[in-house]
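Just the one chain here, the form predicted alone, laid out as structure tokens.
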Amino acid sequence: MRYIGNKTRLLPFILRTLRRSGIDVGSAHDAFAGTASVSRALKENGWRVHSSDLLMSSYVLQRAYVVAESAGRNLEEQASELAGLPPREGFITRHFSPATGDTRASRMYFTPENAGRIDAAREELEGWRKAGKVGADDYYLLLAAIIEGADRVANTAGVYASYMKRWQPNAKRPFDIVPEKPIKGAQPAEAHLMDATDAAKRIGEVDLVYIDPPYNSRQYVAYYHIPEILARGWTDSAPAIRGKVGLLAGSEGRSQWSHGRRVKKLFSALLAATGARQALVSFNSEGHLAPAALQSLLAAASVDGKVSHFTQSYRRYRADSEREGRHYHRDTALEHLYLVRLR
């Protein structure tokens, strides 16, 4: 899924961080899971993984790509009847598609006849959640899918804070599920669906706590809306949305983390609530936090005083491509991690 801050491409710079600073496996938490895609090669690679974020969404890609150890026999043809059902008229087909009549609006994020699939798909997965037709690890499996499927066809520039005024070439497939496979691990994994240092306290003692908090203000409930809404569902409640672009109302899985001023408290209160033996750190140097005022944080925190600290340059993220108009001033960004010792 195209996510702001997703780290597939730095997992290498983080697991190599690890081991070269001979941390040995264990148990860890993933404070800001977003994606999953750390908690995940942390799993793979051995480890017990505890992981948290305070959206739905992210908690169903916990549940599907970390927790779930196995898939039911007939997993790929329950994702192929789903993605075969005939076009439903649903919530997403109302108000994130260029349907016509009432107060349908052309939000042009999802051609009408993805719209109706993807409508239909998530309705009937959730009937069969409630008939007991599918497991819990195979209903994560499959709705993660379907989330992942409609951001394949979704016509953004890879964030849902606005659309697209014509169809990009992506948007015209045909939306599509296909479930990942699930990663059997040597221990169990664990997903919370809360703010990281409520998690910190309810899972207590672990080897490392992996903290990679948002940078700055954008809100990823705003963001990411619609995978929202498709993880939360509206068979049993419709969600209020508001505005141009359908953003979900109310204060449900906003972060006191995007706010600059207090993120230095946040940061002090996560790392004096977490039992981990050691804290990895991800920063991103267009961050909140200058790298020195962090350094010097964590160093407060570290019961040696010490704060070791690698970086590596990457690509940065983009969600349009250059053109007349618009121009980035700069085509990279650097990480930074952080790794110190607790206690």
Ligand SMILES: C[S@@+](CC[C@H](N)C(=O)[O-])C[C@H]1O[C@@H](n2cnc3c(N)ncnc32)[C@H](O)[C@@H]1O
The other form holds:
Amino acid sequence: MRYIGNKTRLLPFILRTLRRSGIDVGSAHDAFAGTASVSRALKENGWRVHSSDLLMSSYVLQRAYVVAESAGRNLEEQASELAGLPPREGFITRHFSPATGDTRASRMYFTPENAGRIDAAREELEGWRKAGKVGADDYYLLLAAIIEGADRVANTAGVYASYMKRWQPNAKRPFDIVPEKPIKGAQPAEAHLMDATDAAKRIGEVDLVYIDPPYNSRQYVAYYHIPEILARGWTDSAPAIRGKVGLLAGSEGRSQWSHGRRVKKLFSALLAATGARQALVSFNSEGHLAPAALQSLLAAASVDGKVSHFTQSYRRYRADSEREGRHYHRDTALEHLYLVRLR
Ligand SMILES: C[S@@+](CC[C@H](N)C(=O)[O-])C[C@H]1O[C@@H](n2cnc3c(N)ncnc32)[C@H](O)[C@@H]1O
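Right, the form predicted alone is done, so what does the form predicted in complex with the named molecule look like?
In what comes next, the whole complex appears, and the chain from above leads the way.
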């Protein structure tokens, strides 16, 4: 899924760094799991994985891509059945597509046809869950596939903070549902819908904690409010939304880590709370924590005062969301990893 900070492209760098540092396969806590890309790679490589994130949308991806061990025999047919349902006028149609003539519904996130099909799939899947027609693994595999399918046809420049004023080619394509195959790990995995530090306390001793927090004031729950609404659902209670783009109204999912002044304290508290022997930290220098500040708090938490630093440059493409036509800038960014021994 398109997600700021998604580490999919950096997985070889992360795994190589662990190998070259002599860290054997063991147990890990991916504390800010996001798309679950790192958790999934660790599980594939034999690790026993715990993952955590504040967002329900991340929890759904963790359950589907890391925790799920096997899919039911009918998963593909069930996905086709959900994708082929006639459109319904549900929460997404009413609030995130220009379908109903309602003034709020000028939000052009999805074409009316796709919005109705997303609504039908999401509501039907919830009915199946309640009726016991799908088990937990299949429920999360299908829900993750609905979230990813909706993301492919969302009329945005990548994040949901705004929508494009004209339909983009991807938004005009039909919504589809393609479930991923679950990975059978050597070790079972566990997902936690909770704050990283609370999860670290609950999980206790592990070999490694991987730390990839938000490094600027961007709130993920505001940038990805529609995946979050799809993850939470609306059949039992409709989420309260507000403002021009229909952000979630409550404080649920909002992160303290996005407040520049608090990050140092939060970081040190997480390092003190974790029962991990080693910490691997992804760092991005465009945020509100200076590299020297991070290095000194890592050195303070380290058992021997040592902090190992690894870098890799990568080319990235940035969408210029200010313009209608989606212009992309190519530039080179430096990805940093720090490794410290905590005990
Ligand atoms: C940089 S992203 C992680 C990306 C992830 N490594 C990946 O590959 O997709 C940061 C994540 O931290 C989550 N987050 C923010 N504050 C959190 C907290 N206090 N506890 C746990 N997760 C948090 C956000 O919801 C977001 O998914």
